[in-house]
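Listed next as structure tokens is one chain, alone, in the form predicted alone.
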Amino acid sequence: MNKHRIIKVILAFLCFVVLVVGVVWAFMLFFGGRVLKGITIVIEQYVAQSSVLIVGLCIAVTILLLKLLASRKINHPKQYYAIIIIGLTISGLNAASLLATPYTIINTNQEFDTAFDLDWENSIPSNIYKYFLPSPYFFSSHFLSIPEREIIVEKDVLFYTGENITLYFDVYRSKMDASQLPGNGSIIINLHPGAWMSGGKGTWNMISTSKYLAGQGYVVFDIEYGLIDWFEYAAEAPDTPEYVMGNFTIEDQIRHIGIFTNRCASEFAATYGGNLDCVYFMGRSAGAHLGGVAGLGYNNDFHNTTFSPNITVKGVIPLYPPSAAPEFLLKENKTTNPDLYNAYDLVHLADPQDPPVLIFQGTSDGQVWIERVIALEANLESKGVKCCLVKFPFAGHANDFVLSSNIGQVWSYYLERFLYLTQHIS
């Protein structure tokens, strides 16, 4: 066998390699890690955000051997053919979540329409759409960035240090005056994920998202919070720090974030230019149930003491949320203490004078199912909370870390505008 032939076996290896790399792509698109669980709950976590990817190398790889096979067209058409429908194949099922785009943009306008009434897009001043994204989803975009704005970033903050740990938080924050900017220095406390057990501040708690929230005028705080060390999951984040581990329970992860919120209050917000007038939570997965918690519970009797009552909290940002904790994360469970485990369900701690909610989903989320979600929002509503769901037909779990995806571009230009609106409801 020649060199020539040689090179050609191998490349055309290669491209059948890339083929099935598409086939496994497009199955957890449209299953997520939800059928095989394993490794695939990790694996979903970056397929959509990918799979623009994925199409252009199957398209590329398919081309290439159809080249490579040129010869065996007249000998071999069938099988010359089958490459082709293969191959497009393929790469069709992988652009569903580039496909699906339109209808996340039209049934999130239906969302809103529902929450702010059919004018909210006339509710917002032109000389702020400036600062926002022009439209949910540019094709080009795809494969530049989002442009930052100039901010600052200041790392490693001590919040506490008790119990055998120390907390630190993250800030980022405009190099503009805030009161020129959409944000006006509203605070978002934002809470990473990490199945209550792992995970930490910075890169698992999607950086990009902080620093173009920073460039609108918000100020984001980043934090810890104490981790359970007593509990492992299979999707457990690698580099989870060693100093914030301890035997903890969901409820002491809900009171470091209260003692947070003290702090943000008689120091913090002044140090940073923060308006504790205007405060959000936000958090992904784990963080999104804690986020809801302290978002949904601070008017609640049973949280009463923990969260400072020097702050307005103006919003609830939950990405893919859990809708209540799990029985055994907390020091009693449900059968023995009801009132303790309602007062760690979103659900139970709704009520009218809660504020709205925005929620981001993946319908191929295997670690939180999309039944769950849909159900959180409508119970949610019933209670007379104002709510929109962001749904993301294709995405998995944790697929918002590319803000230049499809998926990140709609879910930004969404939670851009759901900030300004809540700024102004009284």
Given for the second form:
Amino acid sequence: MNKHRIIKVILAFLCFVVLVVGVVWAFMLFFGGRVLKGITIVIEQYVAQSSVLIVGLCIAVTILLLKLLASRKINHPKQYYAIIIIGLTISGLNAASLLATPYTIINTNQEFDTAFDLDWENSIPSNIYKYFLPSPYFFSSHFLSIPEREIIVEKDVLFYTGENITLYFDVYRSKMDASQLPGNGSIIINLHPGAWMSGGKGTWNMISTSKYLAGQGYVVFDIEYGLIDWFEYAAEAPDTPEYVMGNFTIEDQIRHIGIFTNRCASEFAATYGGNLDCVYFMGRSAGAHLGGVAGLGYNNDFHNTTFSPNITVKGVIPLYPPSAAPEFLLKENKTTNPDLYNAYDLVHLADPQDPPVLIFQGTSDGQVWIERVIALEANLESKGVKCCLVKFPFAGHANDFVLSSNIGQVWSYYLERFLYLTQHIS
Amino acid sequence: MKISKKMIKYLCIISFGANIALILMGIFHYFIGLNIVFGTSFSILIVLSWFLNIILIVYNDYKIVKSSLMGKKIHHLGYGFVGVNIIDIILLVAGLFLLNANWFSPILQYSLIIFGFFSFFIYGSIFSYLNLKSLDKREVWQFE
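If the one shown is the form predicted alone, what is the structure of the form predicted together with its partner chain?
Full assembly next; the chain just shown is listed first.
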């Protein structure tokens, strides 16, 4: 074989490898990690938000294959045309998430219409709209990202030492006067994912979203809480700091968040220009559960000494939330102490005085199943809580990592509107 | 389908114009921010230009005389264009994911995105220009 032919064979082989990856990606889009479990639960997190680029990649390698096998068009036309069909089919399947974007937009608009009345869009002043995304999705922004506004980031600010751990937070805020921006200095307490036993602030708590919200005039506190060292989970989050690990339960984690709210009310809000009359709890996965407990439970008798009484919670933003704590991660189980269990169950904590809730959920999530989140929304609404579920077809767990993806853009579009609308609900 | 010289000529002109327009729009994207008219036209033009570039590569395979020196050059440039496309997509995926990470400097993150986006359309404009320039050379193209 001459040199050219060897290169051609290697290239053709690599093209087939990419198409096989395209098949795996398409499978993960449709079924998530729910079917195969194991490593697919981790892979699922990267699939939907990269699928548009995988479409481009599959089309490109199909074209390359056609160029490489051009001579076969005459001698083996069936093989040649089969490659076209296979390549385009794989690309088409990977486009499912992108093609479902209009469905997400229509569906979320209906959710907002129900929660905030049909006129909600007109209730936002035109001078505020100039700071918002003008459209739920721009294909151009998908590649070039959403332009950032000038912000200030302060990292590793200590807020708690004790129980053999130290807890820090990162704070994101605008360089501009927040009172001139939609956020008006409202505080967002951002809780990281990681199955209550792993993860940390920063990278895995979606820095891009924190930066984007800071640019809108929100003061975003990305905080740590003590993590459970005696529990193991297959899909644990990376970058877990050793200094937060301890012999904890979920009750301790809520207590750590409570400590932060108290220090925030007494000190940090003033330092960073945060508005205590407008506080949001936002969290991802396990952080969404903890944020839900804090946001829906801060007015509950069980938790009434945990959180600062000087904050007013205006909204809860759980992304891919488990609706209740796993029993074994509490000090007592459901049978021996049902009141304790209920105090960490979002539905039991809900009451008509609770603030509105905006939920992010992908339908292909293998860790937090869509059926359970739909039930959570229905149960919260039956308890009198305003609730909007932003449902992303084909998205898996943690699919808000890329802010400029079709998922990230649609989420940001409705998130900024939700935050503004709820600020002005008394 | 019969592909005439005129068709390839128009394809090259539109493709060249669209690639140049996208390079300029890509620069403006970071300066004028997000705007409904600009964002929509930019988005449509990206899809249009990408498909035009792909069509031009495919047409090349049908109509270029690979035995001629210029034809061989354009044919190889077609391979290079697909290669650049693949590399650019990988750079864009990496850049967009890393934008969320605090492990690297924003300069590196944006370099990956900017190089991934602009190199495709710069290569595309050169490729369509060379095609256009060689159209009148009878030894390069094979039209009925």
